[in-house]
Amino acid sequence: MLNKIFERKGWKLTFILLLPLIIFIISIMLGRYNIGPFDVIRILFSTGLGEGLPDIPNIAQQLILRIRLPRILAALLVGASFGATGTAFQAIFKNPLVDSNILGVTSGAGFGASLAILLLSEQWQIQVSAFIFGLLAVFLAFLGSRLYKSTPILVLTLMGILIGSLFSSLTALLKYVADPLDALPAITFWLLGSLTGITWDNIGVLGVVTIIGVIFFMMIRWRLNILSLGDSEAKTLGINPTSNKVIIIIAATLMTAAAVSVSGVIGWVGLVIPHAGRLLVGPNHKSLLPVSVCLGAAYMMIIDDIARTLLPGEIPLGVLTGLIGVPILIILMRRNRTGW
């Protein structure tokens, strides 16, 4: 009855659009300092305003705004990123298995800043490399794919999936080779994802990029029903289905670079949060979309909050995308028993 009520009058819509704002005002207020909801919302206010708060302790204040503020806000942004291009990549392969992370950006994200780590110090460098290399990786299989005439999805999908195994082998070697003191433990604390040393000066990037990726895919989203039914439905609709994947390919990595690069690999979220969205509002991209990107920003928002929160040290994302993720998307592949 509850559910007929909530279609009936939008109101599942709404809240999923709100959902991420809800999680983000709980998300500052959480942690090891205690800071009441009245208190951040004055916080944050004051500081538009340019005001201090006698009242507040200073402590609070710049835990909010140096620490937690841009934490939070790279959360949100990567878990959107993940979500639109996770929903873009599912339909473009017409494959419910495919994610972010299918053609190597992840892998060749991974080596690079592995790389800048063993041979470099700077954490806008460890970025950088991390950046560059998961274009490279998704180039190296596009041009790859680009030698077979036959079957273009499928070539560029293998593709994918070697480049991805190349990088994961150049890594494991560079792993070898670290200093077991030193540059190993950074290399593994990188590869298993984390937000914890997110300033200010890695959201201008991540922000730009993924704000205009999204309005990208917003405004393409009736090009990605149609590429859903095939590339004779789209040819027979007046569509070029292989000009406009390539696109969105594009658009899609520089996406999932700019976030994983400022994130670490960061794995199941581009595949859970589109499987989820399905369930709660159909595959009709025109609400799919927007609901991908608020889940997958409210949910990454959850998993940072859990890693920081749960035990005295931080839990890697990486771990617990992997350990809540497999659990949530066999739920929803017993719901959704119509298929994707």
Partner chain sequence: MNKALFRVVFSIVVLSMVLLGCSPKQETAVDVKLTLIDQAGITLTIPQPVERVISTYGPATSFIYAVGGGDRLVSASYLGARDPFGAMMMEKIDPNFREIQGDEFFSQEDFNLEHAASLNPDLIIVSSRSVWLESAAQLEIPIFQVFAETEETLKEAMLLTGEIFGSDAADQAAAWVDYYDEIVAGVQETTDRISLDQRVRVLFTGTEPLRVASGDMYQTSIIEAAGGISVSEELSGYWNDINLEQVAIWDPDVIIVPPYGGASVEAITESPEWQIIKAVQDGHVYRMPKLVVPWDTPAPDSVLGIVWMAQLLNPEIVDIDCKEEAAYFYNTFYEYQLTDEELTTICQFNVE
Second form
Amino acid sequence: MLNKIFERKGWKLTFILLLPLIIFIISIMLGRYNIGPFDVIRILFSTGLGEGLPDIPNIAQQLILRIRLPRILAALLVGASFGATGTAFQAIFKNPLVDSNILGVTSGAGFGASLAILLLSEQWQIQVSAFIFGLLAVFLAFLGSRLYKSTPILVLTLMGILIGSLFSSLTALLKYVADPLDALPAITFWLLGSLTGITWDNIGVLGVVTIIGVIFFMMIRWRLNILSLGDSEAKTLGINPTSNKVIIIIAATLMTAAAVSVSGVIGWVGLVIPHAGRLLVGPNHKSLLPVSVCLGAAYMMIIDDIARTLLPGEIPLGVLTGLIGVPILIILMRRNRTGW
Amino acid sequence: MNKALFRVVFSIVVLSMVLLGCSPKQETAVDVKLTLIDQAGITLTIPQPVERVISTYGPATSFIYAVGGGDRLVSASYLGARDPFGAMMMEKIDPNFREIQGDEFFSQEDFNLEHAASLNPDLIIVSSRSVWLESAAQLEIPIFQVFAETEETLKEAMLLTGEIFGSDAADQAAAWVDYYDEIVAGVQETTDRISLDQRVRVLFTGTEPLRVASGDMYQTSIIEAAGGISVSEELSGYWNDINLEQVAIWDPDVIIVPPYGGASVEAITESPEWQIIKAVQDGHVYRMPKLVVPWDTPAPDSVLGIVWMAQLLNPEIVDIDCKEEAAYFYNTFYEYQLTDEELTTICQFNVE
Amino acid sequence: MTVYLSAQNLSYAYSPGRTVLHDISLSVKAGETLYVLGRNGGGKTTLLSCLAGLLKPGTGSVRINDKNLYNYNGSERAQLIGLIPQMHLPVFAYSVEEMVMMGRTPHLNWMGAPSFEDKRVVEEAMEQVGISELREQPYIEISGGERQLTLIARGLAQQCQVLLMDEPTAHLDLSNQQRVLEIVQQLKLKGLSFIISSHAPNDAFGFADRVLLLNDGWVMDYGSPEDVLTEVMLSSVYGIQAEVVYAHDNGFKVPRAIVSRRPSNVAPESINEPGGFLYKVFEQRLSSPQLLIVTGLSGAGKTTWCSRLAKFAKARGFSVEGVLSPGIFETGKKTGISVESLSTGEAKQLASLRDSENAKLATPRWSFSPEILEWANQTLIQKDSKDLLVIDELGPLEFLQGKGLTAGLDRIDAGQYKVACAVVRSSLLPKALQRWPKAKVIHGSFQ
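For comparison with the form predicted alone, produce the structure of the form predicted together with the partner chain.
Now the full complex is given, and it begins with the chain already shown.
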């Protein structure tokens, strides 16, 4: 039935684009605290915080509006961000096995967060530190690649991997000196990724950066096709590969740093989602990019739903994305045998 | 639990007197040795009396002080002595504290072999979770492993520590166990009357507001001993990360934060999101007290944790006074006389 | 017809001292095809990159529509010139239609959304090259010929007026080569210009209006295929014994193909057979100097062949000069090289086996005596040439380092001989033929 509808590309695309909305509505109704679906909808559409709905307990209204809503939005934004940046990086690096972490942004952010957990304590300080060190890592990789003249993208990739390893080692050092009773579990949990404790205050920057970033990538998505052909072909077709790639890397790094600083280290999403997108709509970035954004957002919301509802304790997101993402990738690679 | 009892009962204590030399007329060199089974189940022989002891484990250090062996420590890791208040109090309890503090050399992760050897110890007391046990064994100095994470193992650890440090210490350890049992029984007597659904529901959080103590942890035992119910007892393992929705489901009456790791009452009371929780609305968020050792950790001081919490949870029915007990406890087991001011400070419910 | 694209005095260096293009000028009119020929590494791809604006030449300029190419921005340039690179596969499995659509990039608005017009152009381009039915197929799965056609369609979709193609027929079978080149020919008739780099000079006869022959970055010749692709020119560029094969179309003799002749098997005795190969060579020496190159692997019998030729020549009364360098053998092993003057019959030891090997030297195994070499060179210097000059041998020393029997090299370069017989090992044969394209190559072995 579904397959028949999917035979028409338009329907398939519409369904994928609507997927985040559907998952969002389902997610907001899911939670360990039992609130009926109708009540959830009534709460969402009530404006005054709890004043207009005397029959629903105040705690339920507060939970939906102050806890679930920002958290699900954060999952949506983080997923959309990983979907967009992963797709863009796979295109400009001409490599379907990279995501936006390839230049070390996540390792840098991990170090920044660990450092802040050790030295500072406030949630916002950890976020800012993660964001800054994420950008710093990519900047260092960039600076390092300037030392060499030839094949900048290759050297940049290598530098990204090196700087990433450097920051991972520094993080390991911090974990070593961290107090095993307090800072160490906090660092470990951050490094595994989580959206626990997300409030409206945390998602402001993430929201602005992600929305602007996704709009930017939507605007340049056709160019990703051209850039994926290689530098000389891009030039022949009137696209300057160097300046375009630099801008894309800056945009993707800002987005990834903003996402990771809120969610902690979450792997595999930016890698897996573009593959799923290509299987559904093909490699043309004109439709692949929006599809990856939507699939990423939906996927991340589902992962977070599992993380927050399956057990009384939170399951780290990084664990789930790995456990679910790797088998998905293996299946996709099997089905996608004939090139990407 | 049975296993722990088994160990306490069957800890083989052999005082063997071996005569060295052949002539009874000569000065007799008496070599006294103590053989016992430590909490890792390893049988070891410790020459008596122990004079130079390294403790690499904070709680174990507090056992040693509590049985009156503090003056025989040559280096020790401390629990709760990193913050200025804890350090200040520790210095009052033991003037040698600064000299023998060895946190930089010894912890569960680190063991500075050279430094240990240079101290010429006759016993090393360690956590059974220490990662370096094999390499430390190279020193061929007796290593006593402590595993005190529950009420039972804590009592066992105290009694064993007492034995190691000699008969006076053994008496002191037994006195502590008696005191502990007495307090628990006293509280239990009154709180038994409260039906389960009437008991105060407590959430014990960790170094972060959304990190809570599992049912396996000692904190849960304290809450239960004090006549309360730990809402997070369904969790297992160590500290668990949870979300606020789960807190809302548990809907605790009281939230307690620990006195370490940067945890603070304000992180909860001043968070807009936590306002949906009844305990926060009602202002029932408290910080566990400490002098040096936090009262929620499996250490001698935890008996005061029970006292404090019983008074907090069931003030009407429990006939027990934190100040009184704290004065007695520190006087008896740390030989330290708390001032009235100090007593008031540590026993109050809303500390900062 | 107006000149559409032209280059003046173009030169390009990848780094100082590594100049790969020297002073190249060319022009292409609308509806013209220019073939760029030359050996591997001769600078063809670099030239196309310069012409397409991918590389900025060190000196000189490229003009298109009478305006400097570098005064156009990237997207304007892409609307004027298309480049079809050497075959490489993209990572992602774009469909044929998508690949062609990418040619519309310079025409698209900033959002990159193809309009109805763009779709029409793409449709037309695919139709023109006949790949419409492949539209849905992944580009990386179609055949090499179809890929080349897809890229041509992409160039058409670009709507540029000149298409540069880098070795379009490489890796294609004969039928696909023909299919691609035929499409090129049809498009050319519609007014499109092509600059095609190729390793197939034969194609130039059929499809090129002009040919640019490159050798180590220098222009060897530039003009119509018939004028440029001569036997001597091809020999000197490719280092082969080139032979142009002609066809007779309606009474006109037209060049069709270039074949490379293999060394001939000639017996020295044929000097005595009237009408035989060597007999004729010695007859022709009266009108022009005749150069024979005797080639073969080491130990094939090159020296023996020459000494027998000298013997038979002397027997027929010809005067003989020059040197032979037979090996000195001890118990079956070659332990030295001697040199023997054919005019005096004197023989001396020229080289002996080295004790230690030193790979940095041109002749790591043999140590030459400078005095004997000088003596050998002296015997080669003659005021008036004898009937037969034998030079055994011209090896790496002579060709690569300018040492050794330089007197012999100079005499051949200067044409101071009647019949010269030079021994050159197989590996150096292309070098020798580039230097002396008119030489006749003989396989020096004893049957």
